[in-house]
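Okay, so here's just one chain, in structure tokens, the form predicted alone.
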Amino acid sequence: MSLFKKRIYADWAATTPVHPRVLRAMKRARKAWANPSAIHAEGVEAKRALESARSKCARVIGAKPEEIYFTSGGTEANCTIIQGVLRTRLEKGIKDVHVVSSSIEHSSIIETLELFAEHGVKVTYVDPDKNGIVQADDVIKAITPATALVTVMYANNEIGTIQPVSKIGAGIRKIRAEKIGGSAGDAADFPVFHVDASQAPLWLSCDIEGLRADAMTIDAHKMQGPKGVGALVVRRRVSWEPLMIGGGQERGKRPTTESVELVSGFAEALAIAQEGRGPRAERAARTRDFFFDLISKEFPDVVVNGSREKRLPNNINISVPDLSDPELAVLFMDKEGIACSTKSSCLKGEEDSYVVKALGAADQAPAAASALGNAAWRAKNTLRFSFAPDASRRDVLIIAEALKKLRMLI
């Protein structure tokens, strides 16, 4: 049983309550339940709450409502870009093909290149630095005349770092200007540049414009959304083949029949989290930061994992010395009334954390590992906590005391 009377919930990066206005979006759309499809009375209702849901999802970000597409949510969306923009030239007969992209990103893109990398196609992973942001300049000096994809998330699902994407989208296009201005054809279309803004919409600006960005993916349930939805944006200027076929949905990108009650939640949460963004990220900002200074405190043999600074207002990612067992170490804190993780959800039979790992690979001179600790250790020893936009310093208290009896038993 838990000593408290009130549990901690500090996974929100793994998932996040269904906020009320949303219930209530999608107990509304519960009245267009027929197939968006059909052309009978019911089946225009539906399609036509539908398309209203993609318009709304346009106005919030910035995009046409021809450019949404309806996903099951951000892995799909993921899967779907990068098999999209490569098929597209591959299919073409172009044997050359180059993606760029990090070695910090969602296992649902870095699987995904593996399996293209296994069929010929070279990809480059650009490591972040010490602080977990990978730079810009890195991923720009990697693209080659090869490069058809440039992939980077905007903010890290474990440790929170925000990524420079816009800086990134700049200097793509750029790059591309370069090429129309050198007659290079249907070339001057790539390199496509991709954003997984997943873990970003509750607490960063989502505007595919000012991210310059040419395809983004957004995941309802990371956003106080339903689950089983996601989008894939895809500005119209981009070729690319769908994942599916055997349907004309989605104007033939996705073939199967919308849940408009999902779609409607997905709208309505992307609506909230933007609209509230500000206030919300600063009072979170608050909490975080006094759990550094309690950490630094109480724990300085703890590392923080990633920026302070440049991360996500909620995230706290921290390797604690001797932690033999991460996961029973959540089973602990479990018991003590908080939820929090270790790595990424998705990660399942990984000992440890690849994006932790990857902190070490930038700089391996010994000062830096003596100031940062052992990027090794760090990644077997991790803990994730994410917090809700109302948590607070009590909370975070209670979690320091947690950690503390965790450490007599370590």
Second form
There are 2 protein chains.
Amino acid sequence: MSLFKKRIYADWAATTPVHPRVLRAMKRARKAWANPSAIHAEGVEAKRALESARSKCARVIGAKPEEIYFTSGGTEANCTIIQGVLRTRLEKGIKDVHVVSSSIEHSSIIETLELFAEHGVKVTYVDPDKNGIVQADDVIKAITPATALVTVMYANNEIGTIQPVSKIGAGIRKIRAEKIGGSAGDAADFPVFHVDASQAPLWLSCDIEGLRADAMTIDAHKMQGPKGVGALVVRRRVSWEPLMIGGGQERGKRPTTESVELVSGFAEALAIAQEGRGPRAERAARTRDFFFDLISKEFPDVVVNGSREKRLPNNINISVPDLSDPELAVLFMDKEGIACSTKSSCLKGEEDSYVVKALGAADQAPAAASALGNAAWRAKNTLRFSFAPDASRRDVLIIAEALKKLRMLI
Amino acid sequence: MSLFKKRIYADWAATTPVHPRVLRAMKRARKAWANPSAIHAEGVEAKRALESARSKCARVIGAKPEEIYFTSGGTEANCTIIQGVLRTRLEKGIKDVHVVSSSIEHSSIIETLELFAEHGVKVTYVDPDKNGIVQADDVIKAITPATALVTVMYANNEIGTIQPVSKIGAGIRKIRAEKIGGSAGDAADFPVFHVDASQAPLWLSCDIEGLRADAMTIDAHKMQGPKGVGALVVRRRVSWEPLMIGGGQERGKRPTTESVELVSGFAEALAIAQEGRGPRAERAARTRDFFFDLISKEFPDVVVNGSREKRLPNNINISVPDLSDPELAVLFMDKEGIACSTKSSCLKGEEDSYVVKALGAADQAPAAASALGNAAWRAKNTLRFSFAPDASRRDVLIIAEALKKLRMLI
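Right, and the form predicted in complex with another copy of the chain of this protein, after the form predicted alone?
Next comes the full complex, this chain leading.
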């Protein structure tokens, strides 16, 4: 770590350092190393530690312990719930299956939906407005009697905008209530509402009932937990097929010997994230707003991507005129001691940000964009800074200075 | 750990304690905590550590680094290759798809195959002989022009018997050579030969070329590595579809931010397992044979499940007359300070061992089995001891003493 001591790591949306309390929890859990499915003393100790971590998660997010399924991360949780709900319908012989999502979801959502689309599932991608917000009414209007799943993320991984998930959830419950009034059958989980909350726990309440969600994805490494563990939370009323089979673990829904160490780290990270989020978010928002004010003053031609207020308090996403190669810009910032990024780390190198493209399409083009059109221009010139909770105004000033230098070079 | 200081942990087939050198490698890797897909200095450091771990694995098993795909464990690797190969065929519109496997594979293999069988894929399960060995000729004879996949485990997780995988692999290569002589097309990977080597690395050579395998599963926690990480090794010639999509990681075949810490632990565990396996296996085999000799003398009515020689050097699997409830027996042994098991931890509580059943069916029934028939009797009365590499004759004597006590009670 000493190597990066003086550096500014502003890529928390890509991954976060593990919290010291999480490391300690994992070290404690290491003594419960046996197989939790074994019935001898060592196995029982592991099982107890596993279930204690599960209960802790359940308490923090207001779910029942048996509604928590540990996975290898957010991507697996996203892939699991999509295929899980859709396959349940398809294998019943239902031909007409529809999904509502947004055009700014994480690639694991969109690519998995596209795979099902190739096999005849219809998908409606609701576009965000120019502020990068998906309107709840647009989502609700897109629901048809064939809609099996609605999946909308809580906070965007690139532009940090916060989506009105509880409003969407409330709308879905209203539809469900009307449907139950009419007929029975699958109405209890029609349509299933899934929220990808991977970017949320450090900053926003993840109470599943508050979000009116039926299923939720959480990823440890985005909230100061270890990499290699996440959770899919699914309410009991939902019918779904597992992604993998071959063992009784996680109530038959997710085979593999459980890592008590990783799961304990996940639980501790989730608890720390949620309990400290109020003051953490306030402090980060002050730094973020200071950055935005500075940008408006110093670089009036720089465009902020997404709402300035309805976004994660640590997220800055801007399009800089004449950047042309944002990867080179990231390398320049890197040399200046700042770790930032251009877009989602889950996108391949050559792809522009489809998230920024989607909101750029809804917005007016600035002068610099004239030739390319706003959507393509914005997506091509994107820089993302996602701050640590303790980022300071000094950090912001250093970044602004580096941006100034960069713009003199290009 | 002090709690179990004097205990005998004889459940290494279920999971193993992490090797101190593995713990140190993981601690070192912890400083490369950033996202390996990021292009800033922290990301580059993580990427370098990730690729160095991958190269280390590749060297140890004689594969190319780009043939190694890190997963969350053995189960995911098994599920991935089965669906990966079969979906590749099915999505080309090929209707007639066949798989050859054995009736003693891990549940993640058999249950995944059964899922495809429900959708029209034909599966031939080759039975083992009375020694728990699947005959290579039987496997080769079962191959038809429609066979897309042959999957046979290297060493059985319950009875430890070692399967003739390199002989099967050689037979498949012969068929492939003949087919290429005749026609082109998919012949280069027809049929794909997958080996589940989860139980093998501590004891047997896992050189992939030596095994004549096209794909191989390895699981870290069975070889003194951490839980939550495994690898699927797939030779370049094989066409396969990923289980999850949504990110460019692992060459697009396995999305999710990679855990450099887990992967480094995996690589170190694999290296330690393979480099020390000769003396480790010899020592363990002496203890195992001492156990077998003792059993023959002290409990002549106890049946050893599987070949006494062609088995993992640390595996003991016996059927004890009048045991009737092996779970109670495990609890009794537990009270005597011995951690052992009845069968695979991946089986649900109420199921008898299908592995022991399969070989019991091929063997003669002892007197004790008369009422139930040999297969059911053997499966109902099973105890498995899987020793630590440094298990001693003293441990064996303590176990024999406990067995004697147990038999006096029942």
